Amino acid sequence: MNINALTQLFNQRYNRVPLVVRAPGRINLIGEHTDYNGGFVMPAAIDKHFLFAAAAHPAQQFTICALDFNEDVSFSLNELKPGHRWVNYLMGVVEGFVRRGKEIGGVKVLFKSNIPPGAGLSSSAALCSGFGFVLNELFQCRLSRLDLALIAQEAEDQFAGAKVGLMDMYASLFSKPESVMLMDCRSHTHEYIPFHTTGFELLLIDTKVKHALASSAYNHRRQACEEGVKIIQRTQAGVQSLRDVSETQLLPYQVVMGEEIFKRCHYVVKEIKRTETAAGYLKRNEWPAFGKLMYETHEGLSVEYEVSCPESDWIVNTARESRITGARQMGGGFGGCVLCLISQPEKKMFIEKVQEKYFAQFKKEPDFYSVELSEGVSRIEF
C-alpha cells in the first residue's frame, strides 16, 4: 500500500486529512550486541518502513488499526499495560510521554509495514519510533529525536520485556540517505560516514528463522555482560561497562568469570574494537578489509556469543567459500537475516547458489532483499 492509498483509506474511515509519517527499519553493518555495553555500532535506516496515517481525536481514546494484521484496537490512558502484542509496544510509547509530563489526547491511527517481521530489521523499533514521532507532531510536545528514541527503548524494555539497547531506535530516527552512522552508545552521539558502494551492494538474506528478542536467551546475554562488569569492578576502579575494558585487561578474569560469562564479554570487547577499526576502513573505501571484519563478527556471534543458528552459519560459510566480500548474521540473533557485502557481478550467481542449496539443506526458501540507505523517521508532505 502506497502513501496515497493509505491517506485515502484514512479519509474514507474518519473523514479527516491525516498526518503521514514514514518510519524505517535498519541494518547494522557491524557492532552487534555492543550498544547495551556502552560501545560503538554502525547502523543505517533502509528503504523498508512503516507508514502511519494519524489524526488527533477529542476523546482520550487511542484507536489504532494494524492493516497488516487486519486488527483494530482501542485503549485509553488508564488501560496501559505490558505484554507481547504489537499494541503493548504502542502503549509503552504513550506511557513514556505521560511519564515526561506531556499532555497528549487521543488519536486515530492506521499503519502498515513492508518490513519483513522477525528478520532482524528492527520492525518493533520502527513501530515505536514512528508512533512516538506521530504523537510528538500531533500534540506539539517538542521532544527531541533523542527523547523519542529513549521513549521507544523504554517501551520495548518495560512494556514488551526486551532488554534492548538504544541503537535500533536511534538509527530509525537519526539516519540520513547514503550514510551510515558510527554511533557512540555511551554518549548517544554519532558521526555520519558516507557510504558509496561503487561496484558493491548490500544484500540481505532472510533465513526464515524467526527470532523473539523478548526471549530469555537474548536477555541472558545482557545479564552475562553485566555480571562480567561487576566482577571486573571488584579490582578495577573506573570500569562502567565493557567499553572500558581492553582484551588484555579482560584475559586475567577468565577463570574467575567462568567459561560462559568470559566468552560473552570477550566477544563484546573485541567487537567494540572491530567497529572502531571498521569505521576507518569505510572512510577509505577499503571494502575487502571491511568484509573480513564482518566475517570475524559472525564467528564471534556464533562461537562466543552463541546467538547464531545453523541456517545463518550455513549462509555465511557459503558466502566465504564463494569469496563474497563480507557476510554475517545481523540483528539480535537466533535467526533473522544475514547481511552480505557483495560485488554486483557476483550477486546473481550467489543468489542462485544459495536458493538451490539452502532448500536442499533446510527445506525452506530464503528471501533476498537488496537495500538502499534512507532517511530516518520523517513527516511525508503530500
Ligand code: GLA
Second form
Amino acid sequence: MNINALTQLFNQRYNRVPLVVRAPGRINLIGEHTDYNGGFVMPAAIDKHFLFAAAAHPAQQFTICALDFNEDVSFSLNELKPGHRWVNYLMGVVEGFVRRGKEIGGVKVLFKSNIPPGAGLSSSAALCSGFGFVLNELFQCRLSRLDLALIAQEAEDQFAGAKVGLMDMYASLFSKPESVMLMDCRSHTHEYIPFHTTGFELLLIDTKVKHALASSAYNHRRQACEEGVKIIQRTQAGVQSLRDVSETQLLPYQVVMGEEIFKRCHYVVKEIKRTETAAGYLKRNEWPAFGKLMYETHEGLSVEYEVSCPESDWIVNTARESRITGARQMGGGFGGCVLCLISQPEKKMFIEKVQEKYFAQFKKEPDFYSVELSEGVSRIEF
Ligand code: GLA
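Could you give the coordinates for the form predicted in complex with alpha-D-galactopyranose, as opposed to the form predicted alone above?
Expanding to the full complex; the earlier chain stays at the top.
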C-alpha cells in the first residue's frame, strides 16, 4: 500500500487528513552486540519501513489499526499493561511520554509495514520510533530524537521484555540517505560516513530462521558481559563497561571469569576495536579490508559469542568460498539476515548458487533484498 492509498483509507474511515510518518528498519554494517557495552556500531536506515497515518482525537482513547494483521485495538491511558504482541510496544511508548510528564490525548492511527518481521531488520524499533514521532508531532511535546529513541528502548524493555541496546531505534531516527553512522553508544552521539559503493552492493539474505529463544538468549549474553565488567571492576575501579577494556587488559581475567564469561567479553572487546578500524577503511573506500572484518565479526559471533545458527554459518561459508567481499550474520542473532558486501558482477551468480544449495540443505527458501540506505523517521509532506 502506498502513501496515497493509506491517506485515502484514513480519510474514508475518519473523515480527516492525517499526519503521515515513515519509520525505517535498519541494517548494521559492523559492531554487533557492542551497543549495550558502550561501544561503537555502524548502522543505517533502509528502504523498508512502517507508514503511519494519524490524527489527534478528543476522546482519550488510542484507537490503532495494524493493517497488516487486520487488527484494531483501543486502549486508554489507565489501561497500559503488557499484553498483546504489537500493542505492547505502542503502550510502552505511550507510557514513556507519560513518565516524562507529557500530555498526550487520544489518537486514531492506521499503520502498515513492508519490513519483513523476524528478519533482524528491527521492525519493532521502527514501530516504536515511528509511533513516538507521531505522538511528538501531534501533541507538540518537543521531545528530541534522542528522547524518542530512549522511549522506544524503554518500551522494548518494559513492555516486551527485551533488554535491547539503543542502536536500532537510534538508527531509525537519526539516519541520512547514502550514509552510515558511526555511533558511539556511550555518549549517544554519531558521525555520518558517506556510503558510495562504486561497483559494490549490500545484499541481505534472509535465512528464514526465527529462534523462539532469541530474546532470552540475548538477555543472557548481556548479563554475561555485565558480570564480566563486575569481575574487572574488583581490580580496576575505573572500568565502567567493556568499552574501557583492551584485549591485552582482558586476557589476565581468563581464569577468574571462567570460560563462558571470558569468551563473551573477548568477542565484544575485539568487536568494538574492529568497528573503529572498519570506520577508517570505509572512509578510504577500502572494501576488501572492510569485508575481511565482516568475516571476522561472523567468526566471533559464531564461535565466541555463540549467537549464530547452522543456516547463517552456511551462507557465510558459501560467501567466503565464493570469494564474496564480505558477509556476516546481522542483528541479535540465531538467524535473521546475513549481510553481504558484494561486487555487482558477482551478485546474480551468488544468489543463484545460494538459492539452489540452501534449499537442498535446509528445506527453506531464503529471501534476497538489495538494500538502499535511506533517511530516518520523517514526516511525509503531500
Ligand atoms: C538487536 C538489539 C540491538 C543490538 C543488536 C546486536 O538488534 O536490538 O540493540 O544489541 O541486537 O548488535
